[in-house]
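The chain below stands alone and is given in structure tokens; this is the form predicted alone.
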Amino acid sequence: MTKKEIFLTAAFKENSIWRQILGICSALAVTNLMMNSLIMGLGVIFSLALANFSISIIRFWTPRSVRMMVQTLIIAAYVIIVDIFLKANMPEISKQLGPYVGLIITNCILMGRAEAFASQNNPLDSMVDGIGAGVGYTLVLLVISFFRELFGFGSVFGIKVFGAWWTNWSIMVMAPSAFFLLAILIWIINTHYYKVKA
């Protein structure tokens, strides 16, 4: 596969959220604001791309018996860098994201891509796969947070869209709305897109 095909497959065809239903905890937890979703997505892209790259480099020297532990350690190192960066440069967003940045370490998307792709392919392809999977994850977060922020706060990226006439939907700020929006998104994509492709 070409690098473009690897990227498109990871981002869309094998999207970790709508095709594999992985990593949905953060999709439900941090999508009340678009900025939170964007920062979380960028953190996942950074961690996933570099973790895949690193795991792929050492794949021939990693014993099978400790491979998962080594992968977790590598992922944790990059997630800690993201966490420290956010605390130092974006303390408010870091506080809003809370423990979910740290939980990137246990995100099934990162472990899944490390095991399914990075441990079997060359470093550059693995990095492209990581970027693709991260972009696919980020797009899902942004779609969900767009509707939650728009209807819950009347804004997009903190910029007011609706005037004083708008009554905010408090349900959209709560986690159940993310669950239903994610379910609707998965239903639309799997029913319409993949049905047409089949």
Contents of the next structure:
Amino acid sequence: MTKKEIFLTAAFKENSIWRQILGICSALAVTNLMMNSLIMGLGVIFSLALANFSISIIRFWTPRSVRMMVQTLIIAAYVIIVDIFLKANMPEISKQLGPYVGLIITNCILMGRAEAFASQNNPLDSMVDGIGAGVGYTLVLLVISFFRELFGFGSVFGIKVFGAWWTNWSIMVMAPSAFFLLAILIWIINTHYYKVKA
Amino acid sequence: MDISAFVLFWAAIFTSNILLTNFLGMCSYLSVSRELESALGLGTAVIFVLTVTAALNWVVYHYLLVPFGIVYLQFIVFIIVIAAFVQFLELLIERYAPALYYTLGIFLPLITVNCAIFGVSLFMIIRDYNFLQSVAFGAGSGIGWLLAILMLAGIRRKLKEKLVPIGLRGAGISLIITGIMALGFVGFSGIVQIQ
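Could the form predicted in complex with the partner chain be given as well, to go with the form predicted alone?
Time for the whole complex; same chain goes first.
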């Protein structure tokens, strides 16, 4: 496969969220504001790409029995970098994201890509795959947070788009709306997928 | 934080349910909710592991990480503590209670990757709970998670899959059900505020 194919497969065809229903904890939790989603997405792209790269480099020297532990530790190391960077440069957003930055470690997408791709392919391909999966994840987050922020606060990326006449839908800020929006997104994409298949 | 541990325990179950308001532990929640029995088994294991790891991680954080000034390593250390504890528990149950091992044992490896366990440890550090509060929060979160997965498993058993639109089958309809359940739990919010 070429690099472009790897990227597109990871980002869309095998998108972790809507095809495999992985890593939706954070997809639901940080999507109340678009800015939070974007930062979270960038954090995931960074740690996913580099973790995939590192795991792929040492794939011949990792004993099978401790593979999972080694992968988790590598992922954790990169997530710590993201966390420290956010705390130092964007304390406000770091506070809003709270524990969800640390929870990137247990995000099933990272383990999933490490197992399914990085442990069998060369480092560069693995990195492209990581970036692809991360971009796919970020896109889903941005779509959900677009609707939640637009209806919940009347703004996009913190910029007011609706005038004073707009009444905020407080349901959009609360937890249930995240479940509904993700379900609707999966519904639309799956219906399209089955139509193409048939 | 001056909230009594007792209040925190109830708050963790109802007002800020770990799954329905904090979205933690979704992966195993969606995949193990097909049967009531396995949901109950996994939920019980989660309660136990959550309570103990919350206590362990609290001790490790305050007596190991803080004195040595290596708080930035908390993610790695917490993960190792959780994984080690689950592994240890598996060996112990297999050796001394084989009957329990067959009903509960298969769920134990799943727990290491359950983000609710790790999330509770992070929450208790961020919100600066004391030891008793952490244990109460851990136990309450576990019970809240069990409650959520049991409700979903019960509803899914009654659900007629054929009537669900094809694109919505599986994860989609589970998410909608969870959304409605979360809507119900919003009714509890405001009784106590813990965050």
